[in-house]
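In structure tokens, one chain follows: the form predicted alone.
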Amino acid sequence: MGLGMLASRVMRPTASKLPRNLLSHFHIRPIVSTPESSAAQAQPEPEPTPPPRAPVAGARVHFKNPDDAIEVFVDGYPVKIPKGMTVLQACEVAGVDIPRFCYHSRLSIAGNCRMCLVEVEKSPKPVASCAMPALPGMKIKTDTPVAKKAREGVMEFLLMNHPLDCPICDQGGECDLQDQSMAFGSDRGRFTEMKRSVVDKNLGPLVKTVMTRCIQCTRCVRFATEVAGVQDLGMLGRGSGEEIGTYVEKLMTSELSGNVIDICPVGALTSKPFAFKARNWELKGTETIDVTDAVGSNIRIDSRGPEVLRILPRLNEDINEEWISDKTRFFYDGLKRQRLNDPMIRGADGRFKAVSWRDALAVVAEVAHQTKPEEIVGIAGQLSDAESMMALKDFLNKMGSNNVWCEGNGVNTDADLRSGYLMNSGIAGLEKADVFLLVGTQPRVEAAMVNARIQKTVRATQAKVGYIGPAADFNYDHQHLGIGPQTLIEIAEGRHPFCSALLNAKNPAIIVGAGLFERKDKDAIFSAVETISKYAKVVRPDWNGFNVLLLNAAQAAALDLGLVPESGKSIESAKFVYLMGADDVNMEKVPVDAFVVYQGHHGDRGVYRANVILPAAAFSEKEGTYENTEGCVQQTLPAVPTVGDARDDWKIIRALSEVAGVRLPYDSLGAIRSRIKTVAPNLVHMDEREPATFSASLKPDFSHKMSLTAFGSTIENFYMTDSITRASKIMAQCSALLLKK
């Protein structure tokens, strides 16, 4: 009963309460109704059909079969929905969000938290929504004093052994518990023993459990077993002693593992590194994306201040679904960490001593002037942005050099066809292959999110799985076909027992690993490839599932930039090195008398061997564009400030070509996206995948002799791969603990 009724009661006095002695003073009216006010009684006007609703979420309805529609009513407003939906899906279309905790959307349906009860007409009683087929002509109805009874009950047994760990609990503000409560519960609870306690699991470095917290909706243990691939997670015990925990004690070692975070709709699973940082009324976010790897994750930056405090994932369908690798998700602190301040000049006695910007240059230009032209090198790192990577090789180029590649691409790789370097199916559509051929690839650690859509696929339609590569740990069923181009050879031969898998699907895909760029020789690899994917027609006006996995954020634009250097030797005999972020670079090829100017935002690799050291501005400090490994171009977007003195690359390069008398025509983003899209137009369209045009006959045919040495594994440490988690010390406790054989 509401504290309203309650009040209203106290306030009207009722006469069957009343003092018999006090009833003679109250004239009592009796009511008599007229024949008139009877007959408009007994003939009560049709209700009007209630205006349509928007859909929850923006949801829409796609009909793959005109004739697979029915017409369901949700509180009394027809919706035309496919079969096979469920009544929550109806509900949702039709504008009404119905309450849950167990279901979700891309995880199977368990029907275990009854929260989302609704009342169907000719049922004896509430059903969950979220199981139940909806059938032609079905009456849903959403809002009946029984469902609201129904989920009332629910919530007071759920409540029953929640601790009240509100305002110490990080899901504070953004829990649906909390909100659900608010909504559908009741405003006391009745329950008065006492409440029942789990003793916390230990997950590892990344997931903060409090059991007791947990509402066994079982949606971490049908993400870990669907999405992730991992049987880590289960439910132990019954009735009131259920728990959620690992079958014997081990950490849970998925690299997708810090998604449980986000589905977990209680505080029993929050985020390590967060705990107790701040709330989240209390952040900004900024919408971003991520360049840890060449998929480019939709993510949402939160921050307080100067300081990123988490990174969240977006919704991309096409991309990353509603889901980001561990590395993505927790790699944030290195921001803060090991960064570079101020421009610095490496003196006589071997230290650096801060300057101001205007020496720094000044000496960096006059070096330049003095190196003989062919001398002169620039590398991209992998985390450059396009802009950046168009004023370096603008810059280089009004020196007289051309020796300008980014890293990770290799020297000599070809740049002609767009289709030679990138996923020519998109990640979404590899969920259509059917047979996967992997060569000199590990996706599950090059590229996670990409590995997940392959999990999803192999799920899905037992999908056929071959590698080609070094004894790796898949998530799904495959078969290990070879260690090196030996086997490679076999299959394009039409000797190997997997042919027959490749010459029988319908649409077969075959993932280059882009580790290949980097052996002597890849052209008589991809030549191979090539032969595999004229006989298995892997390539059709219909379907193209020639793929190759790039491994860094800046390799895709770099090819599109021309990136490509003259000479293969360039570095050996180089003078004056520009290191635009580049730390994977095998300094050691570098002569000892070669001048290294090392811009960029951390004190990585490549800080140890300059002489000049410029600060420049990290991922989450700048727009950027940057393209993924499907041809996707994305922006990033400035979440906090720059540190120190630190400025954009490309604003560097240029103050550079002034101070070096070769001004670069261009001072704005605007001007350098004009100057990009007069080289790669694709690179200026945002959001938007442009696809290759595939012509493989334009190829000229490669005699290279193939080396039979067997592919290595091109990422060692799948949690630091570049400067910004080799900085970050959750990524180090990572690398201690979970990758501990």
Given for the second form:
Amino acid sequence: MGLGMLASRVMRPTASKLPRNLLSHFHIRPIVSTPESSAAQAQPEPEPTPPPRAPVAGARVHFKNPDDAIEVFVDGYPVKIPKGMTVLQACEVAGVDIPRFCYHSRLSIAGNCRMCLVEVEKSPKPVASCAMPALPGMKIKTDTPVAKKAREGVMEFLLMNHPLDCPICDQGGECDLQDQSMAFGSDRGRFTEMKRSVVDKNLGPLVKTVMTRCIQCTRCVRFATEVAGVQDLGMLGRGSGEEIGTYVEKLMTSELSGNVIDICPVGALTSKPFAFKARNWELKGTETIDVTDAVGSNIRIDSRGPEVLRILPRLNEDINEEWISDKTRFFYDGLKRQRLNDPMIRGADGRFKAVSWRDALAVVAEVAHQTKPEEIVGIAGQLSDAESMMALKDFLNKMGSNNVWCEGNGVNTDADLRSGYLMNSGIAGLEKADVFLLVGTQPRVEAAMVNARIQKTVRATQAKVGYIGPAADFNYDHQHLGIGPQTLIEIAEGRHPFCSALLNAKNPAIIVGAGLFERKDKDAIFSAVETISKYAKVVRPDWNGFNVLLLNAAQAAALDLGLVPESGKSIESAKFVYLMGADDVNMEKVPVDAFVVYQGHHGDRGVYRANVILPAAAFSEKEGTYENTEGCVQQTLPAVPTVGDARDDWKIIRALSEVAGVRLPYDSLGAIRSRIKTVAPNLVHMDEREPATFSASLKPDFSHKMSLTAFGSTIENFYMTDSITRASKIMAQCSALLLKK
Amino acid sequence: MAFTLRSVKVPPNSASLEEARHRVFDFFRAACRSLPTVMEIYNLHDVATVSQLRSTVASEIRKNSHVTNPKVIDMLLFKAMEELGNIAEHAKQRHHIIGQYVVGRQGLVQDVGTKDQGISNFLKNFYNTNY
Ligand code: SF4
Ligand code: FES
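In place of the form predicted alone, output the structure of the form predicted in complex with the partner chain.
Full assembly next; the chain just shown is listed first.
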């Protein structure tokens, strides 16, 4: 709720409509008592109906059943709402923003802050609108003297024990309490007693607590239990001794814990890494997306000058709702460390020497020309954007080689059918499922936001979750069916008890982890999954429950563009290896005499073996297209300038191609996108999810080719999965403190 | 910046091109005379010599050799005098002098063998900057 909106609401109401002579009685204005209260009785005839207002924040009503519509009157203006909405929601539809602290649309209703009091005709006292269901014909008044006085009183009580430390509080400037006390509070206080103080709690390396500031709205407690699915936070004590805490001395170990910073309406929970770094009005916000996993959460990067200072979530109902994982929120300090900023060549003594772009590109082009085409290999990293992968593929093809792939896309993965590697139900669509079968995937570490959806579904509908894979951590009820392909075969052959659950399900969903792409027997596994989906009717015209959960941001676009290795052996015979941000390639396999070029933004694993380094821009510094695991194409936008002498990825390859004499035919992002359009047209439809058209494919029979080695876990450390997060100090602290040993 | 303003007096405009030309030479002499002090106060002995700096000053002046309007020359002279005053008063720091007059605008990494013929505008721009 913006201050401006609140302020204008305060300006508007009845004070101006009062008879002038009444006001003149109040020469000295006593605290709290507002002149309107006595003027209330003086208001004679009902006022004409005010013109309708636009709903708050584009609030929309969706009528499931037209008979369920009821009509209520908000400030005299009639609105139609579905049955079961609360008074507060009705007011929102009518375009009246009710002040609130404890109410949050994605959490259960607590009704304990009392800030949302409104007057309802025929009710003796003001009612808490967030907890009161709207009844047909209710006459709600949000602007009466009674309601205003009630708010003022609540405000006074809240401020009674709230410290006056706004100047040193990190929430200052974006604090609900600050805004609302400006709008609805009294202009002076009457308390002379000491304020109470509360001992700060240690919630770990991410969330800083100043518990004296807490107003006991319990949003954080409800968030932890309902959305994060951990019972870590709770309310201790009674009355004025009430405190938020973790019951016992304990850190908050949820991968979504950072979101309590956003939902805390005051400065009680703030970001530890961001503490005292900046004021929010100094920051420039850039709306972009996250690349640390394949979900593509929508984020806003707040930067000041060349520095990224914090990352906040952006609302996207289809992908991340309004939450982001801790990794997304706090890895940004990795963008400042270990950066490559000059082109470098490794000298004879094994040390890197900074050179000019001209020299570096000339050397690379020279070596590339001396290598036989089939010995050239190009590997894109997990953070690459579609544009640079397209350029890399085109460049290598022009050099005569087709050994180009993106890490994580196992050998000869079937990239022809999009439905074979996408999350076909969509992330939001998972909420419709009633039985989940997780095959070799640990969504909690692989894609925290997808896991939050499953958790939400399980919590709302008691959906069943079956899991095949190594022992893993879940924050919802699940059945651990087995650890390897053996169980999968049993289910496929209908011999497993879980089969009945699958068969009885209305919308069964199977989620296969992309870690299985790396297995030799992946075709057999996928055909087993296909058998299951056939007999459990997972894929129907109205419901597609066959899902692959990809691991990294580049993967979906890479598969769309056909960056798949043709044979697993090409790297062992390579003489020229071009790593475009690829750090997870097994460097031991590369022959010792091979020439390795590393193009990327961080001095990570790939650099140890590189002969030439070409510095590139990180995702926060460039415009790039990414496709997430459900096939939604989104774009990053540059928030900060590039460091040092770095260049955008696609530009480096375009320049190199010219130096090598095989000039690529595009000079701008627009041109490269039209090239992409000819290969994968869905990649140019920004912010749209292009569902895969499903067609049955013929896969070999599963049972004999499957090896019985158990599924492995793909991600060892949730907090460190790519070159940026590995360079981050905060992520290192998290892995040291929060990972369960 | 009061002290710099005090030291720089705005001279009357040059009446002719001849006079302006004369003033430029006067300025160049003044600059050359201050160079030993400059070397001293900015501790430049290990990065430059007096003669190097002298030719830098000369080339900075030659950059404007196409200017024929005496008024413009007067203006440029005024700016030059201000700059010289700032340098001589130690209003700058060592890296300013090194950056502007010793290394030059090309940056520390000098591109040798600049063969820009026959390359596309894209590549030319690529070598210069990312944007
Ligand atoms: S810490 Fe913040 S979110 Fe939690 S109860 Fe206190 S004020 Fe509410
Ligand atoms: S918002 Fe209604 S009581 Fe808190």
